[in-house]
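The chain that follows stands alone, in the form predicted alone, written as structure tokens.
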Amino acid sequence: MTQGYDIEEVRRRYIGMETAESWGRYPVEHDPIRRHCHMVEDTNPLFLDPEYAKKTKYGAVICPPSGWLAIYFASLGPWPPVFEPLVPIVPAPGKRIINLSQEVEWFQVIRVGDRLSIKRRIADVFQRPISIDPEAVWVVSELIIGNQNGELVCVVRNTLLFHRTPEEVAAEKERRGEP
């Protein structure tokens, strides 16, 4: 075990930690939805045709069920650049990060004109070995996205892996006098 790293203390301190809710800088707009759909060759008229969408039960163009678009509209946007960490920073022995998976659970559709908010939460932290780092730390984070009506729109869950390089693992073993 890496000297000074206590996974149980990290779990107690970080699981359930949330950032404050923040609001997206801009309302949901049709043009980013249109560009996204053209990029991925999605021709659904609910996403592309305002006249068609107006006649549906949604009453307006809706956003495709994409976690990245939801995050885009709930964030501060690309300009001016502002660093928004995806999650509160959880300490780990390794500084290399891999986003292993993303799942999105939907509760509401996103319509053009909506205002979205986001808050970030740590759902779980645990250690599980991988081939190059026996003390790899796994973090499950959640991005909770809501709308201007106080409704939960979606929860985006990411599983992140924090690990050390093989050289860092070998140096730690050498420091402890292990073969």
Given for the second form:
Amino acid sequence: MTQGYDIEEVRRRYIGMETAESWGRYPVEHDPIRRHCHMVEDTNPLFLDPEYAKKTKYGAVICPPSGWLAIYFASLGPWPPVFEPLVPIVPAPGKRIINLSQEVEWFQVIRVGDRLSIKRRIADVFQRPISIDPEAVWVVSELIIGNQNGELVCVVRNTLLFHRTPEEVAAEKERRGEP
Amino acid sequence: MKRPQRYWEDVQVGEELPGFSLEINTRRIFLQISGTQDWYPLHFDSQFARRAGHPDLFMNTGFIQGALVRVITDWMGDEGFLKKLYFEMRRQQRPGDVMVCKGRVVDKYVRDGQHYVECEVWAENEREGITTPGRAWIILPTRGP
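Beyond the form predicted alone, can we have the form predicted together with the partner chain?
Below, the chain from earlier opens the complete complex, with every other chain and molecule after it.
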């Protein structure tokens, strides 16, 4: 066990922890949707063409139903830099993070012009070894996204893996005097 | 011009969602950063990725998710509603790979008055096979009143 790290104490303190609701920096805009579509060569006019979208039942361009885009519009974005953690900060021996799985459940579409809010909640924390780190920590988080009408838009559940680098694992072994 | 619409009655279990392929090259890596605004170096800096214990950089969750969502939205048409998408980032899409994304209908049923189609969706490449298995629950319109 990494020096001073107590997974049971972390579980007691962090499971169920929730952040206050916060609002995205900008309304939902055309251009981030266009860039998101460009990266996967998506030419769907429902996401890109205001004239086409106006004639559909939505009446406006909507976002592709990607949890990633919903989180983007409900958050502050990478610039100007504002520290905004993905989830309440759960202590872990490793600082490297990988997103292992995601589930997104949708309740409303997102239209250009919407304002989105986000609340973050820790659903579970546990320790399970991976090939490069025997003390990797797994965090299950929920991101609850709403809109300006007080409607629930989607819930995004992520399983995040926090791990150490091979050098950090080797250094810890050496500290303990393990071969 | 209106895009083709899928109706629940016309869907066959076992039917394939055609999907598409994307080359993972330097241009795609830049497009990934532009399209996701994810500036974590694991997804654009090979040296950073190797120092973290990975063989190379790999494409991020937002990119893979965007591709799986496109498989579904290309197929379901404007009136379809993606109710839920689950996927696992089991293996990686790295520079030099050709990522192929596809799907298949595995079930259809009516629940709470809604007409659902359940699909397997996935990303794969030649090097590792299926890298990102997933499942989608889609609500489709019906032809009837």
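Residue numbers count along the first chain shown, from 1. These numbers were taken from a predicted model, which means no experiment stands behind them. Take the two forms, find the largest set of C-alpha atoms that superpose within 1.5 Å, and that set is the rigid core.
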Check your understanding: Would you say S66 moves between the two forms, meaning its CA shifts by 2 Å or more once the core is fitted?
Key -> no
Review point. Can a Cα shift of no less than 2 Å be assigned to Y52 between the two forms, given superposition on the rigid core?
Key: no
Practice item. Please check if E168 moves between the two forms, taking a CA shift of 2 Å or more relative to the superposed core as movement. Key: yes
